[in-house]
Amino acid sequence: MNSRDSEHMIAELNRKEPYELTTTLAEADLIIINTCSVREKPVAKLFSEIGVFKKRRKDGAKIGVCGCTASHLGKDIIKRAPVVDFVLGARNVSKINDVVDTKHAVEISTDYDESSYDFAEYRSNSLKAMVNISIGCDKSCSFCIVPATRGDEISIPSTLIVGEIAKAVKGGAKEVMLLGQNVNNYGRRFGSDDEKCDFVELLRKISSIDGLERIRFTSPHPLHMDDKFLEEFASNPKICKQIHVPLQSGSTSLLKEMKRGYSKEWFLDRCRKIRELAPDASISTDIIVGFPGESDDDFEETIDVLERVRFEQLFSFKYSPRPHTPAAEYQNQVDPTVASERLSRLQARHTEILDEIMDAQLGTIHQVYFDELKPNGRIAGRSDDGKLVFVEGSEELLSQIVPVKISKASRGALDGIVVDHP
């Protein structure tokens, strides 16, 4: 989502002036730091980054801070770092041209509705498109700052979404990634009362776009994984069989404290249903270790889910107290050393599982969509189930979906040889 917001900002800036990206800091007229605030570490890093840019920028270069940290710190960013020229919140991306030339401008309203705004077109990779389908979040997870930085959830009109994807397909994209805090809650609220469309209907509309071969989405919420949604996921041939199911904790009592809205049993049932309907699907997840009050037994429940589902990918972190969240005020914070030990054990066990999963890929054949040239005569793409695959190849393979036989496996990627391709 942050990457797509950055693309939107680049596109909007180019409505006004012909900006170009540069990898050389000394050339930059404008430096934009697009921020995340889900954990504490990136927020701390922001001010050190500002200090670096202050010293190394060329004379007259502007610095802007955007995104979620901008939303929750607002004017305090400029108070702490007056060198910053403007602050633009995550809910105000379309206003980039309003602030870029206004010294110390601050636009951070989380009530601003840009769900119907028709952004200019820019994509970092023309072969695949990232498309927002909603903004904001209506959940009240006790650990999460996102509702405070991105505001209430609003779905983007389906006509805008379909039009944007169709335009990207004409530009060469065969794959789309649909983005939202809770994509499968799409349609809960629109800016206009006359729009009626849920996520399954949206998927079907998108599937009808000629030339679009693959649909991915992130992140769905376990609470909204009803049978209708999972049956569409499994049966629609254009939907890639890769799904992110954020667990956070395997303990039902902790899930209640987290205000996640589901139990361990519900989560396991949904994963079982996915495996039943789409046996080849890969399932990834998020896990927070050391949430306030987490006991040894709670953590063992999380390990139990890991063993039973065997996630292909795991994003795991120690709990990080965030401002504007109830959990930050909980008195039963877990000792950091204990949390670190649990995280190490979780990650070590997942590494063992991942090695087994990836080793089992040897000799299998995947349909791979190649979208990125790499150095040394290699090209990269992803299988239908989301695995990164490298082969020896050149530009002629770009934008092609071809069968690849896997010859080498590592934790992060697979190597293979193109088969049966003219």
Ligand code: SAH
Contents of the next structure:
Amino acid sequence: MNSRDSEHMIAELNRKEPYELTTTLAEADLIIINTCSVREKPVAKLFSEIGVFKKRRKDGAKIGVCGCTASHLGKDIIKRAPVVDFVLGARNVSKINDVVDTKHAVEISTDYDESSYDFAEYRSNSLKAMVNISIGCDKSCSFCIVPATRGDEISIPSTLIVGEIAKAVKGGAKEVMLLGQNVNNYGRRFGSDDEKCDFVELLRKISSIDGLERIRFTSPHPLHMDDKFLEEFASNPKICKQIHVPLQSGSTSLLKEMKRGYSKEWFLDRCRKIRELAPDASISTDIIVGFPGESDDDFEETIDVLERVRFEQLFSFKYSPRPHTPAAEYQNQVDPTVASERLSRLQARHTEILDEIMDAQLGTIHQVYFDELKPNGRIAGRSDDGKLVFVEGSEELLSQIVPVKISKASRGALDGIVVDHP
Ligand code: SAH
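For the form predicted in complex with the named molecule instead of the form predicted on its own, what are the coordinates?
Entire complex below, previous chain first.
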């Protein structure tokens, strides 16, 4: 989501005057730090990065802090680091041109409605498009700062989404990644009362775009994984068979404390349904360990879900207390050493599972969409189920979807040989 926000800011800046991206800091006239604040670490990193940029920047180069940390710290960022020229919240990226030339401007309102804003076009990779389908988040997970930094959830009108994707397809994209905090809650609220469209209807509209071959989305919420949605996921040939199902914890009582709205049984039942309808789909997840009150038994429930579902990708985090969240005030915080041990155990077991999943790919054939040239005559792409695949090849494979036979498997990626290329 932050990557897409960065693209939006670049596009908007270019409406006013031409900017070019640079990887050489000393060349930059404008430095934008687009921040996250889901965990505490990135916040600390922000101020050390500002210090580095202050020292090494070109004379007179401006520094802007954007994104979720900008939303929650606001003008305190300028107080602490007066070298910062402007602060722009995660919900205000469309206002970049209003702040870029105003010394110490701060735009962070979380009730600002960007849902029908028609952003200018900029894509870092023209072969695959990221497209927002909603902004904000309506959940109240007790650990999560996102609703406080991105505001209430509003769906973007389907006509805007379809138009944006059609434009990206004309520009060469065969794949789209739909973005939102809870994509399968799409359509619950729009900026205007006339709009009506749910996520399944949106997926159908998007699939009818000529030239678009692949649809991915992130993140769906387990609570909204009803049968209608999972049936569309499984049966629509344009929808890639890769799904993120963020668990957070395997303990029903902890899920209740987290205010996730589902139980361990519901989560397992939804994963069972995915396997029943789409046996080849890969399932990934997010897990937090060391949430306040997590006992050894609670943690065992999480390990149990890992054993049963065998997630292909696991994003796992040690609980980090965040401002504006109820869980930060809970008295039963878990000892950080215990949380670290649990995290290591979870990750070690997941690594074994991942190795087994990847080894089983040897000799299989995947349809790979090649979207990135690599050094040393290699080219990279993704299989339908989201695996990173490398082959020997050059430009002529770029933007093609071709069958690849897997010849080597490692933890993060697969190597293969194109088997049937015209
Ligand atoms: N909307 C998504 C969450 C986006 S944040 C959802 O509901 O699933 C991405 C991930 O960061 C979360 O899924 C969670 O696993 C992790 N996370 C959020 N808050 C956290 C915190 N306070 N400490 C540790 N991890 C956290």
